[in-house]
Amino acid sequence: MKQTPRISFYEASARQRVAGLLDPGSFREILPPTEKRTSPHLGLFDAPVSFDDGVVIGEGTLEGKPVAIFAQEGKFRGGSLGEVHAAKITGLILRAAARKPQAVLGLLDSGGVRLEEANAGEIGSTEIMRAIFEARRVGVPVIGLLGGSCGCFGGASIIAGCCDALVASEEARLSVSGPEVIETVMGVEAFDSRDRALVWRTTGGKNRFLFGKVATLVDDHIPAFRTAASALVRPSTPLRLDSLRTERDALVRRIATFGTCTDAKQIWEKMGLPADRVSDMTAAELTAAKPA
C-alpha cells in the first residue's frame, strides 16, 4: 500500500497550515496582506513590518462545518502578539460568538507579546482571553493547534489555557516561560536551554498530553490535526465554579504526587510509564499508554 507523504505542520506556513485544515477552496480571509494594516509601532523601531501583521484570520468550513479560524505566522517576528496582530484575533472571535459557526480554530504559533508592542501585546492577549470566554459562553468551542517551529510561550500560553480543548504534536512546546527566560532567571544549572532533549521532555507536547493539558496528541501531519480538530467540533460546555474547583483539587494532587520530581522522566516513572521509552513512542503509541 502506498503511504501518504507526510506534510509537516512544524515546517508549513500560517497559510499552508489553514489550506491543509480546511475543506478545499473554502477559506475566506479576512483583511487579507492587500488592506496593509500594519503595526503602528514597529516603524519607530526601524523594524519591518508585514502586511497582515503576522497572523492570518477568516472563516471556512473543516469536513462541511463552519469554522473560523487564525494562524499566527511564526515566521514573522517570532509570531509575537502586537496591537494589530491582537485586534485581529480578538474580532474575528467576537465575529464567531455573534455568527456561531461550529468552532474556532486557533493556530498558535507564538513566543509571546511583541516586545517593541509591550503594553499593547498584553492588553491585546487579554481581549484576546475575554472574546474567547464570550465565544465559549454562547456555546462556541475554540480549539487550539500547537505544533509551530516557535511554539507556544508567554500571552499565547495562556491563551492556549483559555480554549476548550488542545490539540498537538510531540515537536508542540507549550509553557508560560520560554527554557531561555528559566535559564535567565533561575540559571543554566537549574534548567539548560541549551539541552534540547530536556526542554522537549518538559515543555514538548508529549508531556503537556500526558499533564492532560493537551486532550489529543498527533503526528507531525496536517492531515492529523485535521481529523483531530474536527472530532472536537461539538458545543463548547460553559465554564462553571464546580469544574473550576474539580481542576483546583486536581493540581494540588499533582503537586502532592509529582512536587519533588525534578525532570520530567521522574514524573513518567510514577505514573507507570517506560520513562526510557516515552521520548521514542509514537503518539498512538503514546494515546493507548497513557494512564486514566
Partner chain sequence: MELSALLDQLFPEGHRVAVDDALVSGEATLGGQTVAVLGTTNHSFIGIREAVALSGKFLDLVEKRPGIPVIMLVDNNGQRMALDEELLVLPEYIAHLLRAQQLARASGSRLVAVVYGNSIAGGFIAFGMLADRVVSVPGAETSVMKLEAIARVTKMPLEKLQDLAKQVSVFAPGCDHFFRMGGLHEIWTDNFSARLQATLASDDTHDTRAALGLERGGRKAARAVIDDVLGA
Contents of the next structure:
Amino acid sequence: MKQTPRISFYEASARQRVAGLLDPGSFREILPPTEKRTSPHLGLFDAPVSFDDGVVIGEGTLEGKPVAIFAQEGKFRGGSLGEVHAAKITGLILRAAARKPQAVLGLLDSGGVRLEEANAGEIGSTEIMRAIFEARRVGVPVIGLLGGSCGCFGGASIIAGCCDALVASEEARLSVSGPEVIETVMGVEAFDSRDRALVWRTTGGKNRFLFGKVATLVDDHIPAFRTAASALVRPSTPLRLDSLRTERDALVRRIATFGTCTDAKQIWEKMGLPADRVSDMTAAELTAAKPA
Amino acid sequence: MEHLSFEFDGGVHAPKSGKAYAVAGVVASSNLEVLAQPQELGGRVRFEVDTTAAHFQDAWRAVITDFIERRQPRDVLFSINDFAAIPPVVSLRLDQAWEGLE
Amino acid sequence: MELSALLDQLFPEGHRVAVDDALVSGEATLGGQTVAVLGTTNHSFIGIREAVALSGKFLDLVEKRPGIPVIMLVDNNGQRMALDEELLVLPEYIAHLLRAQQLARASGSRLVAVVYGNSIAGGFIAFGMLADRVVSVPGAETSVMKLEAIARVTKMPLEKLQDLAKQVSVFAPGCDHFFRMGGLHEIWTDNFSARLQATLASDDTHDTRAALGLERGGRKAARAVIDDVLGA
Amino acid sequence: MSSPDKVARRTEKLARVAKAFGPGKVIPAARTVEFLELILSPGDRLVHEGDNQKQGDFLAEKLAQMDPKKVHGLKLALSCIGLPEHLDLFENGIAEVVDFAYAGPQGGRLAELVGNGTVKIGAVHTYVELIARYFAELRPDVACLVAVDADAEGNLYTGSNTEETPALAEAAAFGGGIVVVQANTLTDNLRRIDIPGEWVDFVIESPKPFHLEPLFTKDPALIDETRILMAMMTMKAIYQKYLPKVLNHGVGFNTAAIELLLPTYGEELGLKGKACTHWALNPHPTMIPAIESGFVEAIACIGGEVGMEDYVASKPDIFPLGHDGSLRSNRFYGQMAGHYADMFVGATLQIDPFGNSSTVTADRLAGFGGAPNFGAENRSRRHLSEAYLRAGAEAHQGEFMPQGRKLVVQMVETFQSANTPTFVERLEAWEAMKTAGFAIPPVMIYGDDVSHVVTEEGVANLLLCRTIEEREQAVRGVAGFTPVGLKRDRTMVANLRDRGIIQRAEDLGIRKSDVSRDRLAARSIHDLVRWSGGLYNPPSRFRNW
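Can I get the form predicted in complex with the partner chain as well, since the one above is the form predicted alone?
Full assembly next; the chain just shown is listed first.
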C-alpha cells in the first residue's frame, strides 16, 4: 500500500519541529545558541553542555497568528528540565502573559527534572506551572504538543497537564512516573518496561486521547500537528468554580468506572471499543470510533 | 571534559547565506553539536571544542584539517559540544553546519 | 515533626482538625481570624484518589469560604507509583489539583505550605510547591531523588556526589539546599504561630523564588535568564 | 565413520529401536534420550539442523543429555552452532569434532573451548560448501532435523523456513543414514508435503515449538544518517552506474537503508524497472516499501521471516509459494541464486588494506554464513547481463580475453565503535588461525573478489585499480580517520580521486545536508506495517504502539 511520506515529529529535532510548525521564516529565536547560555552545573558532573540547554524558545506566526513557542530537545539529556532550561520556558510564558500573543505552543519532549540539577529543575518546573496559570489568567492559552521520542514524564507531564489543550500522536507517552522508574521501584511484576506494547497502551497518546486529556490525536506528521494546534487557538477560559466542579466530577467518575482496570485493553473494552484493534487504528479511525 | 582550541588558515569560501548562525547535530551520546557563526577572522577559521573524550587532540586536528581542505571555509567560528562522537560523525556535522551557512 | 505538635505550635489559639485516612482537614484560629487547614500525613503518596480528595476540599472552600487563608500541611513520599494510576492519567489529576489551588488563590485565598514531614518529587509539586509561600519546620525533608538513585542514573560514584553536595545545592536532598535554591521561602525553627501570621500579613502572591535563589546564591542563572527573555 | 558396512549398521540400529519401541515411526518425546542412545554409535557423524533462524532446540537438549559412556566421539556437523547445548556436547564428552558454517552468539565460548582443546574444528565452511560435503566425504550417519508438522508416515511440512531440510534429509536418507525429525505438531492433515515420508525414519512431537529468530527484521528507527549517506553513495555510484538486476543483500542495517531508499532515492535515480528487479533474499520486512512501489519482480527465498507470513502469502507473483499459500524457502537454491547474481552487497567487522575481510576476531569464531558464496567473484558464470558486462569491461579492460565480472560490494562504517576501527593493517583472523590451528586465516571475502568498498568517506572502485599499490591506496583512501586511513599516500589518493577510482560524496553530487532520515520510505516498524496494508505482523518486541 503506497504510503505518502510523512514529516515525522517523533524524529525531528526541536529546531526542525519549530521550523516545520510555524509559518516559514517567521520564527525569531530568543536566547539563541550564539548566546551560549549553557548549564552552569553539568560541568560538575563531567557532562557535556548544549548551547541552548536543550530548549529552543522564541516567537513567530502559526497560520498568520502570532504565537510564542518553546520546544524541548529530547535527545539532549532526555529533554530534562535544568535551571537554565526551565528559566527559558518560564521567561517565555511570562513574556507571553505580558505581550499577549494568540497562544503559547509548548513542544514537550522530556523525561522530567534533570537529575544533576534536581532541585533547580523541580523548582523551575513549578515556576513554569505558575507562569502557565498567569498566562491563562490573562487569556493567553498554552497548547501542548506531545509526540517526541523522549515522551513526557515527571515534572514535564504535570506541565502538560496544566496546558489548555494537548495535541498528541500515538507515539506520545505521558505519565508522571516513567515505566522504567515504576519497574525499578516497584518491581518488574508491577510494570514490565521492556514490554513495549504495554508501555504504549498504558502511557501512549491513544489512551490519553480516549480519556480526553488529549484534545486532538494526530498522525506522526508535523503538518498534522500544525493544523491541529492552529485549530485549538482560542482565548483561554477563566478558571471558574463550576467548570472545575465539572472537571472534578469527571475525574471522580473515571475512578469509579475504570479504577479497577489493570490494562488499557480492559478500559477500551468498557468504552465499547474493539480493544484488540485500538493499537493498530490510525488517528482518524480512532477519532471516529471514540465514544462521545 | 577537555577544551581544545584550533585556528587554521582558511580557504577561499566565506559564508554567503547572511545567516547569523547554523547548528548541526544534538549533544547526545556518540553525537555532537556544531554551531557555526560567521566572524571576521582575517581569513582564518577557529574551532572551540568541548569534549567528554580526553586525549583525542590529534584526531580532532586530522578531522578539522580534512574538513578545511574539503570545504575551504574562511572567517567562521565553529563552537562544538562533543559527547564522544567518532571522527566520521564529527566530519558529517562540520559539513552540515557549514552547508547551513553557505 | 508530629502533626499534633505542629498543629499546637502553629495554632495555640485552637484548631479543629480531623484526620481521615491520610487526609488532614479542618480549621484553626490564628490572630483571632479563622484559617483553613488542609494537608496529608503519615508520609502518604499522592495518587489519583488523593488528588480529587484534596481538590474537593479546595473547591468547597472556594464555594463556602472564599478568600479564607489556607494553611497546607505537607508530608508525602511523592506521587503514587503504579501502572493503574498512570493508566487513568495521573498527570491530569495532579494538574487538576493545581488548578483547584490556583482557583483558591484567584478567589483571594492566601496559600501557605508548611513542610513538616517528607516532600518528594511529584507529590511536592502536587501539594506544596505551588503555594504562595513555602516554609519548613524541623523534621521536614525535601527531595527530588535520593543520592543513591542519582548515582545510579548518572553513573557517578556516591562518594563523589556526597562531596559535591557539600559544595553546591543544586541537586542534593535537604531543606537547606532547597532553601538556598529559593524553593523554600523560609526555614522556621521556632515561634511558628507568629511567623505564620507575619507571612499571612504580606499580600504579595507573586512567584519570588527565582529572585530568592539568586539572592541566596543557590540558583544564580534562573532570574537573569527570565529577565533576559522578558526583555529580549 | 564412513565404512563399507554403513548400511548394515543402519539396519542393526533400526532393529534395536523396533525392539525397544515397537514398529512405527513415532517416538514418544519422553523417551527421546533413550532413543537417541540407540541410534547413535560412538564415532558416528551427526548432522543437527539449525541455522541463524530456526533451531532444533528440543533434539539439541536431548542429545546433550545422552550418557557419554554409551555415546562418545561423535563428529558433529551443522550449519550453525547456535545453541549452548551444541557446545555442551563437547564439554560432556559426547562429541569431539565439529564442522560448521556459523557460530553466532556461541562464537565467544567456541573460541574458548577451541583454545583449551575441548573442541576440535574440522573446518569453518560456507553454507553451500558444507551442504555439498554432506553428499561427499561428510555423509551423515544420523541427521536430526526440524519440521513444523509431521504425520505418522514421516511426511513433513517445514513451513516458511524450509531452508536446509531437503538437502540434509536427502544426504542422510540416500547415504545410508538415519533421519530423525522434531516436529511442532503430529497431524494427519499436512497442508503440504515438503519432505516425503520415505526419507524419514522417525518423528518426535516436541513439547514446545522450535525457536525461530527474527534475524532479518531490522528496525528502520535504528538507521542513522551515516548509513543513509553510505546508502545514497552506493546507489548513485554503483546501482545507477551498473544497473544490477539480480542481487543479494546482507543482513545488516547498511543494506536495510538501501532497501528503504529504493522507493525514494532509487526512484529519483531512475532505478525502477532498470535495476533491483530480482533478488536472492529472505523476506526482509524492509523490502515491503520497495515491493509495494513496484521495484521487485521476484525474490528467491533462502529462509522465511517471523511475522512476514501473511504479507508473503499475499504476493504469489513475487515469493515462492506452495499450493497451500505459504512460503517455500530453500537455502541451497537461494544461495545458488545469489552466487549467480549480478551483485552482492554486505558488511563485515574488519577489512585490511588489500580489501580482505573477516568477521572472525581473536576472541570470536563467528564463522561466515552466506557471505562467502554470495560475495565471491563467480568464474563459473556464463550468462550475460548489463551489470556483468559493465563491471567486466572495467576489470578486464585491455586484456586478451573479454570477461564479465560480478559486483561484490563491501559497505562498512570506518569505525565499529569509538575505539574499534573497521580498517586494520592485519586481520585478527591471523590470530584466530593460530588459536584454532588452521593452516590459513579464516577470511570471509578475499580482497581480489571485492569490486567496491564503500564507507562514509566515499566509494572505492577496485575494478579500476591496475596495481596492488593502487588497490591498497584506494582502500586506505576511504578508510577515513582509522590508522589505516591516516597512513594513506595523499598524493596517490588525490590521483585516484581524479581518475574516479575514489568518489567522495561531493564528487557524486550528494550534499551532507540532504542526508536525512526523511528520505527513508519507512522510518519505523509501524511504517512497514502500514506499507504492508496491515499484513506484516512484527513480534511485540519491535512494536512501539
